[in-house]
Amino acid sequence: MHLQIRRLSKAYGTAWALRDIDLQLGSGECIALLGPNGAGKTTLIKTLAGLVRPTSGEILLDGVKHSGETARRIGIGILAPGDHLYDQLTAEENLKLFLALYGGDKRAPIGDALASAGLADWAHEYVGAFSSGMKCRLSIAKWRLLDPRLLLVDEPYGVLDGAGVKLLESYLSDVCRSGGLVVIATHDVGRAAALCSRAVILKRGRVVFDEAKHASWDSFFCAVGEFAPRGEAWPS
C-alpha cells in the first residue's frame, strides 16, 4: 500500500479545514495524526475514507486516484466511536451483514472475531443495548474480519477501558505487521509516541511536522511542546 496525498485542500464555505496537504505514507507504517481541536484531523480522516470530497488536490492509492466509490473496493476501513453499526441487529448479525456488503468470505470465523474482542457472550445481543466501549470493540471485530489495507482511526481512546485500549493497540500493531497502513487521529500524545512509527502534526489545516520515529524523537516532543507539555493531552 502506497498512499500519496498531493496538495489536498478542503474548504467549508470560506473556512479552510485543510490547506495544501502533501504526504507520502507506506505499508507497515502507523501514523499518529496529531494537533489541537480544529486542526483538521477528522476532516483529513474523512477525506481519506472517501466520506468527504476535497475542494482541490488528489489522493492516490498505489497510483490509482481515490474517490468515495473506490473505498470499499480497495480496502479502506474507518474505526471511530461513531462507527456505523446497526442497533436493531445483534453483534453476530452485524458482522454477517458487513461481510456481505464488503464481499468478505462467508465462512469467516465470526465467533473467533467476537471472542477476540471480548464479546463472545454478547454475540446474540442487540447492538442498541451496547455501551460505546462495546460498540468500539465490535468495530474492532468487524475490521479484523474485513482486513482493510488502510485503516483510519479517529479518537477511539475516550470510550475504551484499559483492556479495550490494549485490544485496540494490539490489533493496530497486527495490521501494520501484516503490511497494512494505519492512520490514527488522537489527542493522547503519550500513547501516540509509544504506539506509532511516525508523527504528523496539523495546525490550522496545514502540516507543521512530519517525522519518523527514532531513538529519542526529541524533535517530536519539541513540536508537541508548542501546544502541550510532554505526555499531556492537546488543549481545546
The other form holds:
Amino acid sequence: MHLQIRRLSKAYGTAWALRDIDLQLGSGECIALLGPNGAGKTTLIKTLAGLVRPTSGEILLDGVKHSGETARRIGIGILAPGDHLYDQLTAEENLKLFLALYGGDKRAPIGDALASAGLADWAHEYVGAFSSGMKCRLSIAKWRLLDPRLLLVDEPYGVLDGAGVKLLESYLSDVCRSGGLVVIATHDVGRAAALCSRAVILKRGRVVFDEAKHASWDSFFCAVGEFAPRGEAWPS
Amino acid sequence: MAFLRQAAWLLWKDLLLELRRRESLIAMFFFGALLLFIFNFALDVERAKATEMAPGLLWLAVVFCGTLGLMQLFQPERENHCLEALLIAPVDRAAIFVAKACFNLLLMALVEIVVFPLYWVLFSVTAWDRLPLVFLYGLLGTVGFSVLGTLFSALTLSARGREILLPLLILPLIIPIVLATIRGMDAILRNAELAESLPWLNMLIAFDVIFLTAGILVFDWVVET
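For comparison with the form predicted on its own, please write out the form predicted together with the partner chain.
First the chain shown before, then all remaining chains and molecules of the complex.
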C-alpha cells in the first residue's frame, strides 16, 4: 500500500490545522507523528482516516484519490484509547459486532484475541466498567482480529501500563512486518524513536521535519529540541 | 446480502443497547401515556366526539414520543466517538441509516401498541374492531416519520441546541405524513367507504417510499458533512 499526501491543508474557520502537507508513506513503515499540542497531529490522523474532509490538497491511496469508499476498501483502523467501543456491550460483544461489520470470519478466535490482550477474564464484562488502559488493550485485540492495512494510532502511551505498552508495540511491529502501514501520533519521543522507522514533526500544521531512522538519529533529536516549545520535556 | 447482514448487526446492537440502557423506550411510553391522561382530564368529551378526535390526539402523542426517541437515537454513537468507528468500517452507510430508522420505527411501534388501546380505554371508544386498521395507518405514518427523523437526527448530531433544532426541522416536513395519517384514520373511524381512505393510504405509502429512497441516497453526504 502506498499513501501519498499532496499539498494537504485543513482549516477550521480561519484557523489552519494543516498547511501544505506533502508526504509519501509506504507499506511496512512505522511513522511517528510528533509535535506540540495544536500541531495538527490528530487532524492529520482523522484526515487520513477519511473522517475529516481536507480544505485543499489530496490524499492518494495506491494512486486512487482517497474517499470514504477507498478507505473502507483498504481497511483503516484507528487506535485511540477509550474510543470506538460501545460501553454497554461486553468486550466479547464489541469484538463480535466489529468482526461482523468488517466481514470477518465468524469462527475468528475472539477468545484468543482477548486472552492475548490480557482480558480473558473480562470477556463478559461491559466495556463501560473498563479502565482506559483496559479499553486500549481491547482496541488492540479488536484490530488484531480485523487486521487493517493502515493503522492510525492516536496518543496511546498515556493510559497503558508497562505490559500494555509491550503488547501495543509488539502488535504495531507485527502490522509493519506484515506489510501494513502504521502512523502514531504521540508526545512520547523516546518510545517513538525506539519503535518507529521514520519521524515526522509537525508544528502549527506544517511539516518541519521528516526523516527516516538512521544509525544515529541525531538530526531527529536536534529537530525535536529545536521545535519543541521551551520548557517541554522532550529530549534534546 | 452484505447490506442486509450489516444492517441486521447494527439493529441487533441498537436493540441490545436499548435493552441495557432503557433510556428511550421507557421515556417514550411514559410520555405517551401521560399525554393521553392529560388530554383525558383536560378535554371533557363525550364518546362520539372522542372517536372523532382520536386521530389528531393520537398523532400528537405519537409525534411527541417519536421526537423524544429521535433525540436519543444516535446517543450511543456520540459516546466514545463510536460513529467514527462505524464510518471507517467497511459498512455501507445506507445500512447504518436503515438500521437506525428500523430501530426507531420499532420503538415507536411498541409505544403505539400501548398508547392506541389506552386511548380507547380512557375515552371509552367502542370501535375496537377498527383499532387494527387505525394501527396500520399509524404504522405507515410512523415509517415516514422514522425515516425522515433519522436523517435529521444524524444531520443535527453535532449541532448546538440540537434538542430545539431537531423538532423545528422535522415538524414542518412531516406535515404531509401527519395529514395523510390523520385523514386515513378518520375515514376508518367514521366507517367510511374504502374509496375514501384508499387515497390517503396510497399517499402514505408514496411518502414512505420517497423518504426512504431519499434517506438512503443522502445519508452518506449527511454523515460526511
